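Coming up is one lone chain in structure tokens, specifically the form predicted on its own.
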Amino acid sequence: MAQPLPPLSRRRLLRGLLAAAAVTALPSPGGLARAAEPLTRELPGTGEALPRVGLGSWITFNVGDDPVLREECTAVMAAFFAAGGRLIDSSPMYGSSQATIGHALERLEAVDRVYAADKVWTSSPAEGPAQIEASRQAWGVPRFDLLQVHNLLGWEGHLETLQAMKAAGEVRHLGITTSHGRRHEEVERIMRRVPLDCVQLTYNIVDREAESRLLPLARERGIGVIANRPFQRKRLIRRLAGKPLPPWAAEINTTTWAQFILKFIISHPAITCAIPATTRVDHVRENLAAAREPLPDDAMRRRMADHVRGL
């Protein structure tokens, strides 16, 4: 006689079944309502219009070969695409995240929907091409849309590689990344010296150092900006949890703190896209809903920042 599953296994089985149900609910490519599509912003000089909210994969998609957790990540990506999302960002540094994304893209038959953004992360420029190819195979895409030098590691040699790949049609766009407000002076020097399509940096309603020089420079130079760590890896959301939204948040159709923060970020004229990471379908829908009109104007953005500062 079969023994009943222990409680944890039953929970995991239920989670897997729910995730599988969410995956099968993904509409066909032609089935997404145009009215539901998020606001977009062009990656400057490329003609590529990207939804203003994307999807990060640091930690959240590093699930190894666990079939239940992989199915949950697939459900998140299904909901992301169904809500009009396109840009997904990863890195070789993110453990099994690339393979998780590749599994979901294959499962969802969604290679043609994704704007695939990845990174090269090795101190040896000579190792860059092999790492990039391994990443491409993990994703299962014919080529990356955007390749970035992760945290400026070996940036000079890697940018030479990426420039050659772009010239050969092996990648569409290239850029560099930093995070936590680090190395902004070096990022600025590279932005002034090297042709870039995109930079990725930390920007949110409390981490605003980039406003002083990097964001104005990006507009001046025609460089796109991807905002990472929009919620400070949940710390900002936890800090605000339990505090009511101000009544005037309704003026920008905001019902949660996550939407409040994302609307602040993506309304900056230099920001192309923010990339919150999540393991939850309801959260990815909530995040994409922030990329809808109305967005705050300058006066409202100041009011939002002042409000959060005072809490």
Second form
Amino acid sequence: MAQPLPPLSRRRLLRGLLAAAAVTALPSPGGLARAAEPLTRELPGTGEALPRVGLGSWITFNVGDDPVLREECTAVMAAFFAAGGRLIDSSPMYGSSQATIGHALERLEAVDRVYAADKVWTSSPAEGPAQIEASRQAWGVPRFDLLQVHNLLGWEGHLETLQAMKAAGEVRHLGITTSHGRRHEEVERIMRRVPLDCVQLTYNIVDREAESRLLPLARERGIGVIANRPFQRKRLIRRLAGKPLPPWAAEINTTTWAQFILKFIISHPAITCAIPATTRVDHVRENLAAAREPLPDDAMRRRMADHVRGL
Amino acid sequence: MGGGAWWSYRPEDLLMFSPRVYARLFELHNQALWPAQLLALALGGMALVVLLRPGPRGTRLVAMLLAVAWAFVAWAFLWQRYAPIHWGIAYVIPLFGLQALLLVALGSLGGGLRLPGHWSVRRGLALGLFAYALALHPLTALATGRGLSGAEVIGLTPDPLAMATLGLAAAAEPARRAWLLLLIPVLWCLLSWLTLDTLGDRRAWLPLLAVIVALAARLWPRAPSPG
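Okay, that was the form predicted on its own. Show me the form predicted together with the partner chain next.
Next comes the full complex, this chain leading.
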């Protein structure tokens, strides 16, 4: 005897639609299950294997309480998870981005799926715990997986707080961030002095200052590295748009400049993952697809960098 | 790259939202307030008529209307809509409140503001600026492709309100009061210019032009009173 169908609530309908959107993120039959799983790399010393492409939220998820734009961001996160993504990065500095992520996590019931990376961003270490708690509530997660001191602001006091939270099991991993190549000498000093799980810095095919000292130091000290601004906030993509990919890009199974750049970044042995941000479902799929074999070897990486420099 | 100096940042590095999100602020604001736009335009039109035939009571009335609008925009637009996507706006909201208080105080206490009754370059520029803010600025939304649903209307959104206030203050006497009333609208227009320019909005030059016109009017040599 047929079971009666449960009533179709608005919530169930939305989840169904999002699931349908997510399913279309899968590649065509023929390599379905394998292709859907991105390559991972362990956050050194933690046992946590992270997909090598994550999701940033600077600008893209700062949509206020606009219901239309919030649902678009939810669809992006649905596609991200469907393609095997886990790490999402945000900050209290990013306006309403944390609330947008929290909204999507609740809609998608993806709290258990996400690796939640956030930051503390206040000059007053005394205000840090309250800000972290407000961020946690905005995300709707029981605890953050990774908390980072944003742009080294008040880093000494905040790192003491984060170390105490980690010891108490209130956060799993801790780190510091910088961007735009700023304050690398100070980052290096902190990496040498303080036990960190992760640093976040700007690294891409043209911004390669970190290669000289910070990335080798991260490997030496067993510190994970998250690469932000992989596309220089669209500027790099715009610069390359209209120019054809070199024919040899096919050797690393790359069909777009975004994948070309991402493969360059994540193939560096010190980089744990890159965190491109996007508002588009097709772009998030394209980005996750870069975290698949084959990745470039050293010779290919040099060739890639030389090619972009010459354009 | 390298170094951490603040001047190494570009305006685009500090921009926190996309052009689409900014445009949607106005669309949602207009949807939520409709048909308040009609009332705002009617009151603005009345204010313009009063300014064309200035007298102490009429000038005071316009200052009061603008004061209410500055307080309303601070609450309904800046606080409710803009601040959630831009934490820096929290620091701007008190300035809007201060401008409302200045309009009340300087527009009504101790003789209030006076507007010259005779025509002059200064008065023409100032009233032209007010009329533009009222009637033409909302139409510039058409140039961006967002349509009138994203129109910025005097009394409900900050740019035309600041421009209209610049118009009043550019022509008003005494000069010391007028300069005090100019300061915050000038700051807002400069902020708006930077924001729109960074967003790539082709209308970015409008708030900057409004500041230039207001300062030119204010600094224009005073015409001798007839008779």
